[in-house]
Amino acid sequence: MLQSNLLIVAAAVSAVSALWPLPTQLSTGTTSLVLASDFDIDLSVISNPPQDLLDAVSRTKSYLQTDQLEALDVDRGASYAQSLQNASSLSSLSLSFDSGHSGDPTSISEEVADAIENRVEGYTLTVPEDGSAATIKANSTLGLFRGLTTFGQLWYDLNNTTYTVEAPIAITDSPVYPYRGFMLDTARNYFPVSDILRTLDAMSWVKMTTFHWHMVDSQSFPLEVPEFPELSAKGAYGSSLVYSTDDVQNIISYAAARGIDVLPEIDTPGHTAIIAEAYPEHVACPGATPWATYANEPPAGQLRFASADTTNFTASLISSVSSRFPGKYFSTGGDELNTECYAIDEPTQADLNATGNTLEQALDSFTQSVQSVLVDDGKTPVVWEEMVLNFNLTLSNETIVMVWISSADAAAVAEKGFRLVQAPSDYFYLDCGAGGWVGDSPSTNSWCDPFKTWQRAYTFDPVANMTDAQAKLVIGGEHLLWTEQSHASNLDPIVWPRAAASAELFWSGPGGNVSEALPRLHDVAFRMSQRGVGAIALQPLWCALRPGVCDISA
């Protein structure tokens, strides 16, 4: 029989229905079903299926064979052995477009590179109890891909038998918010391409849509820009620690095939000290000390945005990088601008005196010039919140604003009429709580203490203190990793499975129950581990196998 299971309450007991993110609508039964040894995924009704959909089907079949994930209960599923002996066998999953689809199919990669408001991710999934064909239907290739991701989470292994004990299963699903992201800073420390690709895999398993790539910063410039070769030649930590043009294209293609758009960021005009290594004429107060007076982090140095030459240089740089990314969005940053840097910079003061502009007026002209090249290239500019809240600048109405300083700032951004992404440090910064990293400071903690647990992130309300009109401007949110104390050795455990919390929050909507979510998040972590991602343990295994018994109220 079917039981309504919209909140997957059963997961708090058995953790068998361990789907993440939580589907919009879900019903399950109590019948055992096993995958046939010759199980296959059928696309015969789709004419000319895109190659990235075919590849996604191949990956799904591979995961079904290699996950071999045991159920997270005390006997690891052994109590189901008898029911599995007589269970029906599922031999096929059929993919097809629903009635809302017309024309030739487009690729996952093409659809995810479209504007956020045009992406269609919804799907329906059915798994009958009698072994007849399971189905995934959607009005887009991207929707079919999201359905495949869910299908791969339904199954567990017992003695080399792949099974579920909850057939029949019926799912109707689509996201509440279109933007669900993760940001990685590759400038404080370099991350090999293989680590980025593995991260993209993990993102796709929890239906994230955006890899926000903070590529460069004051400490290093690891990005090859063919029109400006000296930037990486003199700004990277080493010749082997550079993302080549081929690397970038590989990352973009790999992400797109997994339903992920790459949002590149070249932060300007702050966080640009490293540019002085190649183009010193464009950087104010380079290496000024004490650094804490002139920058938020060492080394000091910011673009001389009052200079027409520097403005043209920056616009050309942004245009060059932007042209290599097929997506619709590009971030020019704009955070943590330090005005003291310009107060001591003689060329900046001379430019201001010559034009009669104030520093803010010069920043406005610079910002308009830089963003105009993006608009001309068909891109939507993305900025950090200071560009809206701290300065009176002329920004395109289409500009998307990243709220990062505090969740309390989101309403003020929305009040100004801008679409926004929720990325507040008090909920989504993964680097918080690791202790201070600045030297000769033994008693300091990280600036954004304490550690942000998955439970903290999961309880976030994206539209707190907003009017209905303002709430409509929230397009989603993201977890972020600034990497002063991270590199390849601890990337996986510091990100996963914590970042999955926002993936569900912005897919399923706020208001989820942490006690009901925890068994499913354990499952996410264990499945990631089976697939080669070093997700950290959330609790002792004793607790993971006994859902609810380690809750504080138990």
Second form
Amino acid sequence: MLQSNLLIVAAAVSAVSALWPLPTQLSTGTTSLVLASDFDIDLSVISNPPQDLLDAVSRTKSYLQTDQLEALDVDRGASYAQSLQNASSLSSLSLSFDSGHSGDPTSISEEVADAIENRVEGYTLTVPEDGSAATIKANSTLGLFRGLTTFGQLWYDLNNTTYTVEAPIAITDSPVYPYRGFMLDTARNYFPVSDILRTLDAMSWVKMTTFHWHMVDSQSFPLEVPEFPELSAKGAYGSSLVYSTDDVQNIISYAAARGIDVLPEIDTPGHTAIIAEAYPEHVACPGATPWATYANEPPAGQLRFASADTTNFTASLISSVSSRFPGKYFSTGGDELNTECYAIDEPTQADLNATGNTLEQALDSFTQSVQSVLVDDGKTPVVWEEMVLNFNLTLSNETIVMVWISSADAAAVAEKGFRLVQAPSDYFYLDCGAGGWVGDSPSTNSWCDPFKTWQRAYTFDPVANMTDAQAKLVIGGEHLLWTEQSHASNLDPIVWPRAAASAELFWSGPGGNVSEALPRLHDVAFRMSQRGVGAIALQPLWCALRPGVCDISA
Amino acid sequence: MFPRLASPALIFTLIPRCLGIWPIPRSLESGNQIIKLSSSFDISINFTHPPQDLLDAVARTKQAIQTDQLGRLVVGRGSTDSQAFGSANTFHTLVLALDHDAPTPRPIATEAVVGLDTRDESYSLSVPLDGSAGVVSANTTLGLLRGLSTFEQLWYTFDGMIYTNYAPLTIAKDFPAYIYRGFMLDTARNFFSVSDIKRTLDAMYLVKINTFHWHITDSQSWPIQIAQFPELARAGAYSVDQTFTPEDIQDVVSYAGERGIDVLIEIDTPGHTAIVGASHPDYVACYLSEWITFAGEPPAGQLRLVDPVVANFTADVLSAVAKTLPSTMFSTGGDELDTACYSADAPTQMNLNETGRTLFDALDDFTATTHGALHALGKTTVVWEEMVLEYNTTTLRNDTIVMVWISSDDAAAVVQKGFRIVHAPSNYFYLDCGAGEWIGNDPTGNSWCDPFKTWQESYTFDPLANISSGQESLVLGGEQLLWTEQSGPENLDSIVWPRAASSAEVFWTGDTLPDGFNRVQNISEALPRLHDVRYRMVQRGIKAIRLQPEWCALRPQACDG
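Let me have the form predicted together with the partner chain next, following on from the form predicted on its own.
The next block holds the full complex; its first chain is the one shown before.
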């Protein structure tokens, strides 16, 4: 009796079991279709296809060969064996531009470096049931790329036959929000370039658009800045634990070829203690103790923003870094400024006395100086929410604000008229729930307990408490990994597949059902694992093979 | 650049000079002089007929010292140490000696599985400053192995030079405060390969954990192949590839034994057995019924314990596995029996009516059968705490070992009943806690045993809390545990290490550190050593996580609260 119940449940959810994020329009059939052994992807109608599109096509073909993912049902697809024997075979996928597109195509990389409102990610995808050519059409190269990513998720393996049982397939797809990101902190602990590249791959598989790279912080300065070589020479954890300018270019181009813009962040004026190793004159209260008085976490130390010299230093540092990134966006941080640190800093007090400025006025002129360098370089500044909510600063209207302290703060930022990215700790912080990491504190829990499950992130409402006009200021959101307790050894398991939850939320829009989503998320996790990303098991395999059966309502 | 938190004098008294040793020996005198390891360094054995697994252990130690390549965890990673290399003595030889001449010393693997009351892990170790030979001496090859694991942790590498800065060093006598120091892995919720298990055993060896509690089956899958009952794994494993063959089991057992680790296999009964229904549906009550009513987690299904046929089948299955294992211990589980499942099961109710027994009477009979079979094989049976505290099982033999898991508060009650216990309390030692709800369609659900159990929390565990005086000897030790609803090979290392080393020191070193300080009050002293063993694990291919930013790891105490 229960067996038949299981079958009904399985039939109800397996129709779109593979796709993540869920396309905005999708129809599938029940016909089996196998991939021909000479299957190829045809770009013949595209004149001068850009190299990064050709590379994406090669990667897609490679995944079709190597994914070898068995269907996530109890018999791992064995029951399809009979129908696959008689199935038509698909020998071609044809890529072409829609009629709205003209001229030589731009590259994926060029398109992701464009302003976020100009990017076009939509595509249509068809897979006929009779074996005639599948198609992907788009108005942009980036759109073709997103379509390829979807195509790569359609297929399963049974005894070396690559197949789908859901033909014909018709998809019309485009994202609800243009900013879908993941943030990595490479300063608390260092991550090798290969870890970042692997993360970029996984991000591209779930159609994320932005790698928010929190490059430096108070603990280390791993970024090589040719104009200021002492910063990494003295501030990195070791000479091999540095991102050279070549590394940075490698990361940028690897990301761009996968439809991902790199948003660099040089957090200022707080979170900068390590700069004192090279430039002690620019840092207030370096290493002051007890650290808990002068910083949110050790070590204490912040830029002397009341100083004109420090302001100039910071502006030229930001300019130097920013000039090496092709994207339109640059974050100057701005979170967790500690005022006690400045109260005990004599040079800061002297500067304030000399100018008659309050600390806030000094911060305002510092921020204007730093931001104007970015604006002059054609960049849009990005800041953390305190710069808008805690201080009265003069910021360009174009500034994008990241909401992190609480999801409850988003409406207030929107009310001030700024565009915003949803990065709330109460939904999207991947590090929460791993216990206190500060020493000599046995019963301390994570400050942002509890752990944020994928289910919680998935049910986030990006426009809660906003008017329709305010809701338009939300450009998307991101999952974030602060790395006090992370390193290469747990990067993949702490990030994947959880971070995929926001990728779907901001592509497909809010309101998704976690029970419907879970089997697809299992699928993504298993496919990631096949592709070498160590995504974790969300449930016992017993549950992953039986959609819905391990629900609380089952 | 950054001033330290405490004054230098304070730091000096709080941090033993041997930052690297975990667990910290019970007696320890060390200097702060550097000696270099000779490029022709060798370990010699001064007795005849050394067993092969001791020779293998020696070879592994020599190899590890060469390949660890661990830079000392200080700013500069040892660059200041290098200034003393020129004048430092060179260490050429470590001698292994047995305190009592035995004509044929027994293999480590044999010593590792002898009864808990006769197991001898003690050793002494000296590393002189003048370059003369160091000595590890012990009563047993197992003790020598423990000495080797300590010796391995003395060495750092800077610029190609292998050295220690803890010479001269004397450990007059080191021996464990508790004889049971374990780690439990559940290989049924999700599968782990033999290589995953071996890597885990390597890490366990490094911190002197001596028992691998292998929770090998559960309701979700039956990965163990049993020659006499091939249908269990055929129908119950996740796939043919996700099984442990008899050869795999022997492989794990010998690998563990050579590293001084006893393998305690658990086949959890009569609950946690739904998967038996895949091959024997008649043996399982409420098989795949609504889980929320009939089980702690999906899927529902428990052995029909009232049925003598099922009891005999279970005894035969347990015996078939137990008789292939050298350990004196075998666990029959016994946790989380769901009585609603049996209330709703018509055959169970019919049987109870016919025989006039209560469910717990029947459980007594079932347990007498299964434990009787194991006792006939000379095994000591191990059970979860409910068998004693909730089901009032009366047929448990006095020497039964009881694992306390529900709460640390339950330990005293079990001891009061006169049973030996292993501490495995969820509120201190469950490694899976705090990772959120894994049950589907429950967006606001959290981990049932929130919050996450930090290494610091585990480290402050008191094994003798509320234990009556005179009954302390009933406390055998303890273990950290990984239930794997949300774990697989991808996060095994990162969820277990270095946290599980925490209990390894609790139960080896006991309450008092070698400098006389109380362990619980000195977690600040422990952290730099735990960083050290964590970094060493990483050098050995174990993906232990960072406990703090590296900035903190290089500056002891600077990131204390």
